[in-house]
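The chain that follows stands alone, in the form predicted alone, written as C-alpha cells.
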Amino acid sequence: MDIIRINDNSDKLYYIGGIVRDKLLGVQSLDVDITYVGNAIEYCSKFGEVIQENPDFGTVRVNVGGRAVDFASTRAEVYEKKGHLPVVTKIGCSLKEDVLRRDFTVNALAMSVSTGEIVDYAGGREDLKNKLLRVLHDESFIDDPTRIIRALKFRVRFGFELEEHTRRLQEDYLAHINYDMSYKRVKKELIETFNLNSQRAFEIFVNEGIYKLVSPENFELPKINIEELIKKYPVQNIWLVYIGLLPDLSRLEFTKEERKIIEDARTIGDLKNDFEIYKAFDGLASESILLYGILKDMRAVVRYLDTLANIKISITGEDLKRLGIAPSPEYQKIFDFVLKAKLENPKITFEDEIQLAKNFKN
C-alpha cells in the first residue's frame, strides 16, 4: 500500500475507496484517495503547497513532500439529473454519509490515516471476502449508469461477481436505458475497462447487453479472440479495437485521431491480392488494421502484419531523377510497378529496382 506521510495526527483523515479495498486484497493500488471529515480545502491550506482547488466538490491537490496528493472533503450529493454529474448539497458531512454515496460496498471502506482502523458502514469487508459487487441502493445504476461498466472492470481485475440483487438491478436498467447520460464519463470507463485487454470483459460486455449503453443495435460477439490478437499484434489504443466494433458509435465523442482509426477500418473494401493489401494498410494505424481484420478479413491482416509489412522498396525520387525521369505523377506509377515486383519477389535488390524503373512503360 502506498502510504502518504502527513505530519498530522488528525483523526479526521481517512484513506478511502480503492486503496483500502486493494490493501485488504493484498494487491498494488492504482491510486491513493484521502478524505478529510470536514472541509479539506481549509484543512490542507495549513500544511502544504496548494496546487489546485475545486471548491464546488471540496477537493484539493497539495504538494506533500514533493508529491502531488489529492484530498477530498466528505460531502453529500444528489443526482438531480439522472445519468449526469451529481450536485453537491453539503461539504463536510459525516464519514458515514460520505461513503454511502459511493458505487459499491467494497469501495465504501475507509481506513484511518493515523491509526489504521478500518471503518466499514456498508458490509464491504464481507463482500470483499466473498468477491461480490453490491450497490449501496436500488437507484445506483439509474443515478450513474457508468457504474455498470465500472462493475465490469472490477469483475475482470479482481474476479468479482455481481451480487444477485445487484445483477437484477443491472438487468432492469439495461432493459430500460435512459440514453440521456454523460457519455464523456461512459467513454472514460470504457477506456479503463478495455485497455485491460480482456476477452472475458468483452464477452460479458456483449453477452449481458452492457454494450447497449453505447449502441442500441443488436450486436453479436465476434468469433475472433481479440485479447490474443492484441497480444500478438500490440496496439496503443487497445480499447478502440474492442469498442470500434460496435455498430452505432454516434453517442461517443472521439478525438480526430480516434475517429479516423475507426473510419479507416470501415471504409476499406475487399482486398484481392498482396498489392491491394499492402496499399490499403501501409501507413495505417495498427488499430485500424486489426479492426478491419475482425470486421472483414483477418486473412489479409495476418498476411500484411506477418509478411508484407516488412517489404519496402529502396528507390526514391532522387534515384528517378538521376535516371533522367522528370518529377511528375509518373513517379507513383513507377514506385507501384516496382512494389508489385518486390511483393512477388522480396529478394529483389536495389539494382533490380533501378532496372525495373528503367524498363517501366506507362
Contents of the next structure:
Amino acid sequence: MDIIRINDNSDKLYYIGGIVRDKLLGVQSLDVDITYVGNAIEYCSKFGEVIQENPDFGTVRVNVGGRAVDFASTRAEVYEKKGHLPVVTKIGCSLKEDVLRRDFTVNALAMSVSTGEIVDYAGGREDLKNKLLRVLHDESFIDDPTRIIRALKFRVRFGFELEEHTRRLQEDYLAHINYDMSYKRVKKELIETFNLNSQRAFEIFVNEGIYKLVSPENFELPKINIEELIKKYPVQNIWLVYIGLLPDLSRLEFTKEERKIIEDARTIGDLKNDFEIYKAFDGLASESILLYGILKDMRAVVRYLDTLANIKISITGEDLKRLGIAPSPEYQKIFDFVLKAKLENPKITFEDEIQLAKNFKN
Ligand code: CTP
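Structure of the form predicted in complex with cytidine-5'-triphosphate (CTP) (previous: the form predicted alone):
Then the entire complex follows, led off by the chain already shown.
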C-alpha cells in the first residue's frame, strides 16, 4: 500500500510503525497507520466521512478520497497482565511516549505527514540500515511474547537478524515461558509468519525453541522441506501445514474447519495399498494430506497426489439402477469394487465398469 496523501499542515500528524519502516526499505506496505499527537477522533474526522470510531483506544477510521484510513491518538499503555492486551493509560500522550511502547526500534519510526521529516527516538534508522531487530526495553518479550514470533516474521520477510542483547532476551524468555498469554494474538502472528511459506522460518522456529510458546515438549524438525512440498502441492492454509505438526495444539483456538484438517491428518492409520490410500485421501483437505505425509508416510501422499487423485470411476447410481440393481448400501460396495479395478488399470472404459458392476458378487 502506498503512503496516503493527506492535506495537513500541523506538526502533529505522523505516519507510524510499519509504513515508515517499509518506505525506508523501499517495499510495499500492508497497511497505513497514522498517529495524531492528541485526540485523533476530534482532529482527524475532518479528513473525510467517519466510518468507525473507538473512543476507548482513541482510534477513528475515515474515508479519505475513497480509501479507509485508520488514525490513532498517541497513547500510553501498560501491560497490567503480562502476555495479554495492554491497558490504555493515556490518550494524547507525547509522540515519544507513544513510540517507545512499541516492539522493535525499526517499528518505532515516525514520519511527519506535513514535512516528511523522520522522527527517530530509538535509533530505528541505524538498525534498519544494519537489518537488526532490537527491542526497546528488557521487558518487551515478557510484556508481549508474541513479539518473538513477530521478530521471526520480520527476520524472514526482510532478512533481518536479532541484535545480540535482544537474542539473549528471547532465549531468557523461552527458558521461562509464562503460558498465561493471549493465544489469539499468538495465532494471528503464526498465521502471518507461516503463510509466508518459508522453510527458513520453520527452521528458526524449531531450532531456537520458539515453538515452545505453543507446544512445550521437545519437537524435532521434520526431514522434509515443507516449503518445497507446498510449492509443488499448493494449499490454501499454508500455516496449518507447519503449525499442525506441533504435538500439543491445545492452547491455540482453531475454527471448526481448521480443527478438522488437523484431526483428519492425525487419525489416518497405515495405508497399505492404492485402494486404502485413495479411500483415506479422497475428499480430504489438501492440508490434511500434506500433514499426513510429513507426519507419517510421504510416499502414500505423493502416490495419491501425482497419480491416484486423477482416477475417478464413471458409473453412477443411475447406471446401477438401469442395470436393475435396487438402491441399497450394496451400491457403495459395487463402486469400491469398480474403483479397485480402475486403480489397478486406469484405462478401463465406462463399458468395462458396467461389466464389472454386473459381475459383482457380494
Ligand atoms: N506493535 C507492537 N507490538 C505488537 C504489535 C504491534 O509494538 N505486538 C506496534 C509496532 O510498532 C507495529 C505497529 O504496532 O509497527 C503496527 O502493528 P502491525 O500492523 O501488526 O505491524 P506492522 O509493523 O505494520 O507490520 P505489517 O507490515 O506486518 O503490518
